[in-house]
Every structure is written in C-alpha cells, then in structure tokens.
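Take a look at this single chain, the form predicted on its own, given in structure tokens.
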Amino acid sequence: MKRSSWKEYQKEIADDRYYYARSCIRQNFFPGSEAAFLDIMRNDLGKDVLDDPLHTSCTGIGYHSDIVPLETIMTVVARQFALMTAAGYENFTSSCITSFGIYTEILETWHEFPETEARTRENLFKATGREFRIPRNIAHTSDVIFHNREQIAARMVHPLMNVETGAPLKGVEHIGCHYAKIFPKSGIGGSEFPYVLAGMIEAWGGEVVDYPERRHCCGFGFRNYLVQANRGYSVANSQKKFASMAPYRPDFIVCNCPGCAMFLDKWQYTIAEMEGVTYGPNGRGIPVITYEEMAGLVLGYDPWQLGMQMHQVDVEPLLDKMGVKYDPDAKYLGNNGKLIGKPEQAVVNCCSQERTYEVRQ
C-alpha cells in the first residue's frame, strides 16, 4: 500500500531542452542563485535552457493579494506560454515556488473548464496578437536539479559532509507550501512526504534532518507580512520551526522558496534582535541556503559568486564544516573589485545571553 501511494507522487521531469521563468523577487532576495542554476545547467550539466530577456512577472504575489484579477494572471501566464512557444520550447521551468503554484492551478483551472482558456486565448490574441501551446512538461527548477542531482554528485568536489570528522552534515529542508500543498501530485512526494530537497541532500553526502514542525509554513503568507499590523503571525511561524529545529542541532537550513529562504533567514536576526535568542551554537544563526547554493557548494563554487554575502545569517561555519575555501576580504567586493559596503552586523550573534538546546534522541 505505502509502495502504490508513494508510486502516485512521481513526477516526469524533462531530461532537457528548458524554458526557463525568473522569479520577480529572488533576485533581490539571493542575486546568485538563479544565474548559479543557469551555470550548472549549461556549463556543467550541458543542458540548453532558454533565459528569455522578454517574459515577465506572473503576478503570482498581486493574484495572491486579491489585486490581480483571475482572468488577467490567466493572461499573463498564457503570454509565458506564447513566448515559449514563439522560441521552440516545449518543457517550462520556474524559478519561484509562487510562480509553480500559479502556472500549475491555471493549467488544472484550464483543464476543468475549458471555456477559461478559450477565453484567455481570446484575450491574449486581443492584446498581444500572440497564441500559445500548453507545456509539454512544466516543472520547478527545484525538480530540474533533483533530476539531475546523481550527475552532480558525480562531480562533487565538496560533499555535505563535515572534512574534521567524516560524519554527515544535518539539513533540514523546508519546502515552499505553493510547491506541493496546492496540488500535491504535481510535487516529488506529495504534501506530505516531499522529497525534492531531501533527494539532494542524500545524494550529496548529507543527513536530513527531521523534527516536530518540519511541515509548517515559513510564516511568509503574503497578507501575514504585506500587511505590516500582520507580521507578528509571520515571524511567530518561522520561530516555532526554530524551536522545534534546534535541539537537533542542524548545520544549516535549505529552502526551495525564495519567500521561504528570505523569512528563515532573516527573521533569525530579528528574533535575536527582538528576545535575545539564536538558535546556531556560539550565538549565532543557523545558516540558510538555496538549493542552487547549495548544488554550487558541491561543485565547487566560489560562495561570494554565488551571492552568499547577502545572507543575513553568516555561511562562513557552513563552509567551513564542507571544507570550502573562500576569501573572507572578498566578501564584500562588487565586479568591480571595490568594497559595496559591509553590513554592521552579518551573523546573528548580537545577544548575550543564548538559549541552550538539549539534543534529543
């Protein structure tokens, strides 16, 4: 029974060929993940992706906040399609979890009632003169790595895996809830037993880690941060997996939501600023990464290059632990090779007072 449910929660990921959708937000969040995914697809992997200057925003956020209208994200969305198609593509990857969410309720919307998208053609034919093809494969660039993650581990060159004792690094994953929740059987493992993350980790070397609130929401919720009198339910959620995470003393925290990744890291700081806890060793965070971070690490990717200086939680022990070698005066260094400025205080380690985590057995 457990063998025939689990069979239910596969996906088909396209082998290559991709039509690849940037996020409207990750790239203020975490600048180096999305161009890292673009070289380990093309430079090490030899995978063609398409990065088409021309899509935009699917509104995904707007849509979410009651601004955006149903049937003008069904527009936007089917303009991604039209673009993807006018370029020869056929399998559509998406950087942000959101985005996934979206393209996957519209094509399931178009699929129940066909007259919406007879609609959304109409009016996208009205506004752009453009026409589209479904997707053959549609896919979040999460699951494109995961496909690909035994060819990675093939070239690894830093394991998760700690280089002073040989013993698996803990992760704990975090999976973005537009990812699975919405439509489970369009995730690796459904809602409940996701495994995109996890595969990666495993494959690399590393141990995931589980614990009590290992399912609950990140706290970002859209309303519960736009909405500034609603933050306190947002930075409440990420501090109860926080709690719940930290006597199991994890290495660092991987997350495949740009939203997710964002919250879990930055909230550390203001959780710290605001009750005097940290929930790494030695006062300070726990370091959060992205999965195209992550891959990089593996690879053997300069961390700066990567864009891992604009953590809010300090990567250094992390890379430490792998073995990683970085230059801590390069840290800071735009193309240029002049300093952008230095945050007053990068690592989580601002209070005195740090509570202490038994690890439970």
Partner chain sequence: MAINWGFNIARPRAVDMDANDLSITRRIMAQMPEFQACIACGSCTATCTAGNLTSFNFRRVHTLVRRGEYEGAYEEMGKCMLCGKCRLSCPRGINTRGLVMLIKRELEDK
Given for the second form:
Amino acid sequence: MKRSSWKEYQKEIADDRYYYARSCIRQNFFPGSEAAFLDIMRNDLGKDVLDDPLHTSCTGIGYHSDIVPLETIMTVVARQFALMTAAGYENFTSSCITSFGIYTEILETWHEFPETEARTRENLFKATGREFRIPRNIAHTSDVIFHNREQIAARMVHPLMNVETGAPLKGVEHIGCHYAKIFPKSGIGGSEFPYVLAGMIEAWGGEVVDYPERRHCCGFGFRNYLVQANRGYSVANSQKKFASMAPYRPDFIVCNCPGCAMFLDKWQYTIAEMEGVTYGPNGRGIPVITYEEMAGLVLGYDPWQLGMQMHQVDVEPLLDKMGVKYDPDAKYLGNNGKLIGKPEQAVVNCCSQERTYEVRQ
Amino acid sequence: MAINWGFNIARPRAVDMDANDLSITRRIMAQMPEFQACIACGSCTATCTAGNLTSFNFRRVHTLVRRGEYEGAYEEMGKCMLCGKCRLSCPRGINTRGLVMLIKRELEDK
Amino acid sequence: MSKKVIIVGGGAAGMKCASTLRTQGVEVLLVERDRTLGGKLNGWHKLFPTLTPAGEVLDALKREVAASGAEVMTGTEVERIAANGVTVNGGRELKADAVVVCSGFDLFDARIKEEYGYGIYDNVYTTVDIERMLNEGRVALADGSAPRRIAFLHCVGSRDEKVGQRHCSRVCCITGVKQAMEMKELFPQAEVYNFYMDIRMFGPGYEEMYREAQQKYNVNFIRGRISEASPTFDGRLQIKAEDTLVGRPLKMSVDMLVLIVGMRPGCSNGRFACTEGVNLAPNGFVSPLNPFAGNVRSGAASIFYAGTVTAPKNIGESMNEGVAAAMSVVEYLNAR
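Okay, that one was the form predicted on its own. Can I see the form predicted together with the partner chain too?
Everything in the complex follows now, all chains and molecules, and the chain you saw is the first one.
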C-alpha cells in the first residue's frame, strides 16, 4: 500500500515541559500505562513532565452521557488550564482520547465563539478565583510518544519482532473516534489513514495490519454502553472489528483510547463466553495493549510492572514472541508480594489459572 | 454456571452483498428482464391497494429481493391483492403484477 | 484593416470559436497552455451517448482550425486578460480587439476524498483513468486479472460542500453509465454496481442510454453514496453505503472501484477575475453577464466566454457556445 498521506496531517508537538492530565478510568483497567508514560518520559528520555495531583477528571464521561452540561465541562477544563498556568507550564498533554477530544473541541469553540471563553473565565474566577492561559501546545500522550519514537527505537531492547523467526509482529491499531474524527487535523495522519500508533509500530520493527473495519468505532459510545440494555449493539461493533481483523492473524491490538482498550480487551471475553467465538490465532483472544505498554515492552520494562496482568486476554503469547522475560510465578503478586487476586479460567485465555501463587514476605 | 448478561449481541443490519446468495435474484431477472429497468420511483407503492392500508411496500420488498434479501419477502407478497393498478402506473412498463407472482413462485420453498 | 481576436484556451469551445470567427473574416490568435490543441478531449476514449470516438470529434475540430487559417500558439499560458488583449507567460503583452475566454475546467482531484483511498489502494480508479486505459487498449486490475465485480461511485467532487464543490458537474452521471456499459462489454461476466444520489440524465439520448445500461447490460443502480473503501484480506476493496431505497446499510467487496470525478472551476478563473467586468459565481466558475441572453458575455464589452469556464457542460454544448461567442464577437466588432 502506498501510504504517505499521513504526512499531510502534521501537527506541532511540544518537545519538553508537559503538564500531564490523567484519565479517570485507565488506572483501573490498564493500571501501569500512565506510570510507564511518566517513567519513559522522565527516565528514558529525560523530559520534564508534571504529574499534578490537583487536577480532576475532565468530566468527559458525564458530558458524553448527557449529565454534565457544556458550560460545566468548559469550566472544569478551564480549571485544568489554570493549574497548568499556575505551575508554570504551557504544553498540555492528556492521557485520555476523550479528554483530548474535549480539550480540542473546547479550544475550537472558544476560538470560534469568544463569548463562550469570556463566560468560562468568569465562571472559573467566581468559583475558584483562578485564571488561566490557553495552552501553547496541546497533544495526546500518544502524540508525545510518537514524537519520540525514534529516540525510543534507539534504546530498543525488544523490537516488535518474532525472536524465533525475525519476522515483524503484526499489530492492529485503533486510534479511537475522539482522536481524529472530531478534527482530522488534530490527529497525526488524519482520521482515514491514522499514523500515530502505526508510526510507533513501524519505528519499532512491527507491521501494521490495514483491515476493512480499521476505522470503525469500538462501540463504546458512553451512554450507549452505560445502559445495560444497549450493550448488545455496543459489543456488536467490537465483534465486527474482531471478525474483520482475525483473518490477518494479528499478534496484538494496540489502542490509543482508554475506552477502546478496555472494550477490545474485555469484549473478547464477553463474546467468547456468550457465543464461544474467539479471534486470536491461537484459538484464544488477541492480546490488547496500550501504546505506553508497547513502548515499555520495547524498552525492556517488566510486563508485570507495566500492569499487563490486569488485562482480560493473556498477554503471554505476545511476550513470548517478543522474547520478553517474565516470571510466571509473579503474575498476580503485587509490588509488596501480596496476591492481588486472579481471574477465573475463561474461554478467551490461554494461560492456566491453576497456578498457586506463593505470597512473598 | 450460566451468566445473566442482560443483553444479547446485536446482529448486523447491513445488507451483505458478499454473503448473500443472489441465485434466486438471477432466476427472477432472467424470467422478467424488464425488471432490471426499474428506477425505484415508487409509483407502484403509491397506488398499491394493500400498501395504503398495511405496511406492505412493494417497491422496498422487490428492491430487497434484488439484493438477495429474501427473508419475509414471500409473506409480504402475500399481502398483494393482485388488482394490477401498479402495472398501469409503472413508467418503465414492468409487469409488476406478474413480478409479484414470480417472486412468490421463486421463494415459496424458502 | 481586419479586426483581431485572441481566444484563451484551445479545447472544444476555443477551437470551434476560432474556426467560426475565421469564417466571418476575423483574424484569430488561439492561445493554448498545453503543447497540443484539444484540451480534455485528448484524454477521452468514446463520447456519450453515441459512443463516437473522441478522436473523430477532435480531428474534425483540428482540421477546421487548420483550414481556417487561425494563428495557433501552443505551450503558452495566459496570465492576465484585459479588454484590449492578454498577457502571456514571460510578461509579453498581445493586443486584440476582443478576447474570448475558453479556458475550461479542472478535474476534481479524487485524493481529496481520502476515504476512498485513491492513490493509496490498488484498483481504485477515476473515470479519467478508465478513459486512459480504454485508449491504451487494456483495462485490467493491478495484478493484470479481470475484475469480477466493479463499483462506480457518482458525485465524487460534486454536490459535496465538504470539498468546496456545491455544484452538480452534470456530465458525470452519463459518463458513469457509459463506462459501466463499456466495462460490461469488456467483462460480460462481471457484476457492475453504480452508486448514485440522483441520476441526472439531462441530454438527448442520455435517459435512453441509462435504460439500456439497466436493460441490456444489467448494470445495477444502488441509491446511496459510498462512505468509505478499505482493503480486504484477499486484496479486494470493501465498500460501505446505505441502500437508501430499502433503508439499510449495505456492504460489498469489489475488485475495482471507479470514482466518477466532477468538474472544478479552472485554476485560472481566480486570476482572470482580477479584470474589470470578469466576475466569479460563488461556486468559482466565471459568471456570465446574464444566464439567458448573455451566456457568452462578460461585464466588459470586449471580453467573451465559451465552454466550461462558466459552468460544467458537455462537448456539444461547449462547441455551440464557441459558435455563439464567435457570433457575439462579430456583432460587437461590427458595432464599433
């Protein structure tokens, strides 16, 4: 495929000194990803990233579920910017795709309708006494990793290659609807030929799978999925993607968005339990990882430190292909050696859950 | 242990032209080649005796049959009263009443 | 002393205008940007609705121009037009008593509709590519094989505000029908689907051709715009549309996707509009003085228009406007 059009969608990504806004759900489902981002940025790349405990959820889930009004979310966003301003930072980077969409959408709204910005400033000042400056640069954290992909490649320990055969691993990438479908210009590669994750995969030795339903939504949809009765068509979207990607026998799925990563991981379990269908080449699930986990593995981080034991689909087949060393006996032992609990055996999983974990002192 | 999910996985609504078997459509077309010239104007449905009182939409159902979506088409065609007014109104001169019977004949065992 | 007229653009309209002016004893300088006369006609294979070879029409026009004694200057781009002549590349000024602008249209660049993957996926073509392949005598997929299923998509770069093309390009519907029939002639076993929003058969014999495509060639028409194309595992293209007449989404895999590209306003329209009396319509085409009695006139008495510089037109209409503009020029020159 002649894919060069991503180069027409370029955006400025700040090089250093980021104010970091966390996601509200990622730490539950992919708990090591945000820590990995900070470690990679600070320790491997020597960048300054402020992880500010004062910031809150952007309230995007509430906004997209029709319970947080636009004026409210604008004020919450203004408060995040005020915290950034107060801390002396100008470059804002968010860990969540929906937050990123919210920030870009609100900045665009303020730009188009300056009266909404004035009102937001007034609301924020009345409520908190704070004032803010518009960020000089706004990027999703995957943009930041993309920006540094060559530096990461230079420090690569485990490329995205099969250690046995040397063949590139096949990765499915999913950028999430709110990354570039709101404003194609705000995503690297635009919305049709996204390159933010594809660029990482290629820079680190892997191969990107371009499959028919690549651009299709995972089905998260907030209020759709939050209502149990609606989940039938929510999950059907993920199923459509799995069925479309399965013939390519992908080694992993890498996600940009907290919701997508959760869905594409956990719905594989749901579909397998409900209908007995799995999509992985081994007859089980397809491992789903985040781009920080992907970067972490490439840089030689321990998979359990990256939190990969918390995934629904076992990641061990991917680790084995990459030649990543891990301690099976430590999978469900936390940092302090305490058992963190382990899941029931499931159709989608390839590893036995029969193992007894020895709690360490 | 059965899990109560509270929902079922929705089935795709798309007309899947890769999965659909168009062999019956081809047989219908071969027997009534004039049907190929339909421009979907809907005058057959506009004038339809049955369609004005029931959900029967002749234009929609025969278009679905052309796409290989046969499910329910036979039963729908059963609603036709065979009055033949649609044949008078068809601007392409298609024997629409004959088409109703042809679709029924081809789909009756389905 | 005889009067002199400069014609900007040597396509169908400009050539016809030149030979007509010569029959009236007017001195003509025909200025063409490309190395040869003929404009877009050079790229077409057969013309709708009669399937007349484009070369036949073009050769006749060339013979007429040659026999008429009109002076032809090719490889020359007109930079500016004025009431008393034009400025060509290099800044050279050419004087004339009147100017006829026949600078035509540009083709819509299908890469702008990136969701269709033109230039990215194999086997996504434009109607212009198909004409070229027909001229070369070989239509085949990238791997050399014959297509089993072909989809044509109407209105690529027409009636699409997102890409700044609000207008209907008119001739694309019949082009899509014509090429669908040509594909069925070449590949009788192939299924051909035309995805359209409206079928606009405006010319004589067009509706008949549409009916023939349905009746004789069994071309399928599905009312719905394709939303995206993507590659499939077996090297085909998956397309999604709504079959709006049944109210359900529809998807299929095809071997070949042909994008029926529309007409854009000519890239020179903007700089010509700097001249007093030359105005652009909101869609970017040049706006004639009056859409009824003044189709070939501008706001300046000595500047005239013919062909697709003012709106999408077919070849016959463009040639007729060449004649009409020539006669208007003569009327103007005689009255001076």
